[in-house]
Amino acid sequence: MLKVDKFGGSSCADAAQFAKVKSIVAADPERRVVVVSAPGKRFQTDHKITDLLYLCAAHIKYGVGCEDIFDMIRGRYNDIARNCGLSLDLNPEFDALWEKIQGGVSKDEIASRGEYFSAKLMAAYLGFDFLDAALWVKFRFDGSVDQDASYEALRQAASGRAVVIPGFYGVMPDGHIKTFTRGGSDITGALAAAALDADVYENWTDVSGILMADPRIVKDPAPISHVTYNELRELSYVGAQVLHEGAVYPVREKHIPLNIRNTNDPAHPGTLIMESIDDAADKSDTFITGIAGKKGFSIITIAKTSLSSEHGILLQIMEVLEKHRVNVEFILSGIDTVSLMVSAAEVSSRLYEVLGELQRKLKPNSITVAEHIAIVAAVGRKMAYRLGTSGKLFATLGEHGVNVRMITQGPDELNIIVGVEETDFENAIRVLYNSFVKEN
């Protein structure tokens, strides 16, 4: 068995919390690969090691000097390294890379050094091989992964050994480094678990797995200890702060579980996320997964009469806010209507044009616009089996004095998503939180 396992930046911060990744990784012998990110922060006013180094690549370009910030940095590993009883020097590297900034290097290859340095340690520490992720992960010309070649390269290159790998960046065809977009190390864990096909991948942070709501708007939510990579997908479509969708996908595609634990708190056992669960094995006693939404909607809604008897009207709509690059969320249809919902932020600056345009073309009875709209989902795999869920959500929410100005379920009933007024938001997560998870 293999255990691919990620530790983020706050899990990196300090030489203490290398002790504690240290001592999860002696727990199970199966946690062979490690993936890690550049140092955290420390305290709340302390700056994490890459947001430095991209002050550095700033300095840089604009010709003004940063070796206070450089020998910041330095320091910040060499305090990790003396703390955690290591030999290993990183000072002839830093030279090096001092060296080389004075002749030019790119802003990707400067922020990379964040994990580089972070995974040297880290392999040092545990006793592993370090494996420069520069030899494995291959990006193309267009900035895409090429799967295959990195999958190939990290089977040969880590086969029987036990690894720390750098997170966040890789390699182009021509040699030079690139990046991922912030928050890349969840990516390089999830290609790495996926090229060595791992029984679980082990995305360690500072937070005991996803929340059922957000901890800003409901106090103490409890923790989702199984969820699939559906309700997943849809939790973050409607708001959650989740993993970005390209740490997901590789792990998804070969069906590897993926583990959401606490650094902080080895002992909980995190949310599991897999393809499908066996709803003996999940022991919850809600049928909702998670609650999540966020602000910033319109409504526009169309009348005439007998609209829906007219054929290509929807496509004509549809083509007008194509022309003017609005996206539309979700659509709902009467006999004499249809409402659009859009983002705000998207129609707000032509808003009047695509009104005019869809007055001219299809010469509607009116056309009233709704602003700010926001939308609250509560989302379950479990709900489909529930006979009306839809209609005790419906009613919680007027009971409460929540006046909900759209209802839509998706076709496959793992969504109930309403449209309530921005000033209605924080209280309909908080009385559908109370109301179906709370209590039961």
Given for the second form:
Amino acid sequence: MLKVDKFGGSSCADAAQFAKVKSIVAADPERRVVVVSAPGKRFQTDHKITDLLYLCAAHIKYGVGCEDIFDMIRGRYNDIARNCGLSLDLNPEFDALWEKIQGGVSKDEIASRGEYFSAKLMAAYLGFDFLDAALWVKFRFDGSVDQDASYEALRQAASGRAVVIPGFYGVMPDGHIKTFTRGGSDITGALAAAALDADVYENWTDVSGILMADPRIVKDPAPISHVTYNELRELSYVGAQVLHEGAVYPVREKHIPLNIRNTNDPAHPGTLIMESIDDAADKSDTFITGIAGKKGFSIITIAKTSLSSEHGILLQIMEVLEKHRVNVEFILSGIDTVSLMVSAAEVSSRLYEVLGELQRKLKPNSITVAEHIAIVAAVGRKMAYRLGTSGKLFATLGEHGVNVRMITQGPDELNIIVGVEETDFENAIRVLYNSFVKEN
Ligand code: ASP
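Given the form predicted alone above, I would also like to look at the protein as it appears in the form predicted together with ligand ASP.
Entire complex below, previous chain first.
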């Protein structure tokens, strides 16, 4: 058995957090491959090392001195080393980096050093080998990861060893360092788990898993215990802030479960994300996995007598929207009407051109636009084929005065999505949570 464990910035913020990581890793001999982020914030007003490194890079770009910031960064690592009782001295490497910076170093290379030094310290602290991501995370010139080459390189480099790998960066074919987008250590962890065919990818953060609803809207939402990769996609599509696609795809592709856990509460099982779930084993009695949503939509409704029997009319509509580069998120049609839900940000500057063109092409009876629409989605694999779910959902919204402007359900019945006025958005999420999760 092999577990690949990625620890985020808050888990690496200082020596006390390093100690928690050590006890988590030591508790399970299967945790032999550890991926770390750069130290994050220790307290609310603190700075993330990566932000400081980007700040250094900006100073250098404009020829402004940044020795103070550089020393602040060096100080953070020296504090961790000292407080962890490590004899490892990173100062020579910091001196060399400072020298190199004077000669000109790319922004990516500077930013990558946050993870690099973090991994150096963590490896010394855990008694594992340091394994540089530049040795195996291989980018192509177009910026994508060459998975086959990367996996092969990691399999060779990590074979039979316990290693700590810095997240967030890799190497271009010409040898230059390249970083992923922000938060990219999650991707490194997923690539490592996939390369090594791990039994599980454990992603340690400072929350006990993915929450069933946004905590800024619902008070103390429960964490999701089990969720499928499909449900997760639905939730993130409608606005839930979860891992980004690049951090999920490599493990999903290999059917490796992803477990999101809390470094500050290691006894909590967190959220387990899997390809499929045996629901007999899932004891929770609520059939909604999560509720999410987002604001910022408009609904364009085109009415024309016998519209549904007119050949090619949808194609004509889509051609107009495509021409103006407006993506249709949802499409609903009736006998005489078709409604298109589009992003308000995408359509707003072109709305009158789009409407004018639709008018000329289709000669409809009317076109109406409803603005300031939000979508709210209840997602749950256990909802499928369950009688009365949508009835209960609409009744609940109706009882609480939420006016439903649109309804759609995916063909796999994994979700029910409703469009509501933006002013009803928070209320809709709260009442659905209270009725489907709390009162269950
Ligand atoms: N340290 C990087 C960032 O702050 C990458 C990561 O933590 O995943 O974005």
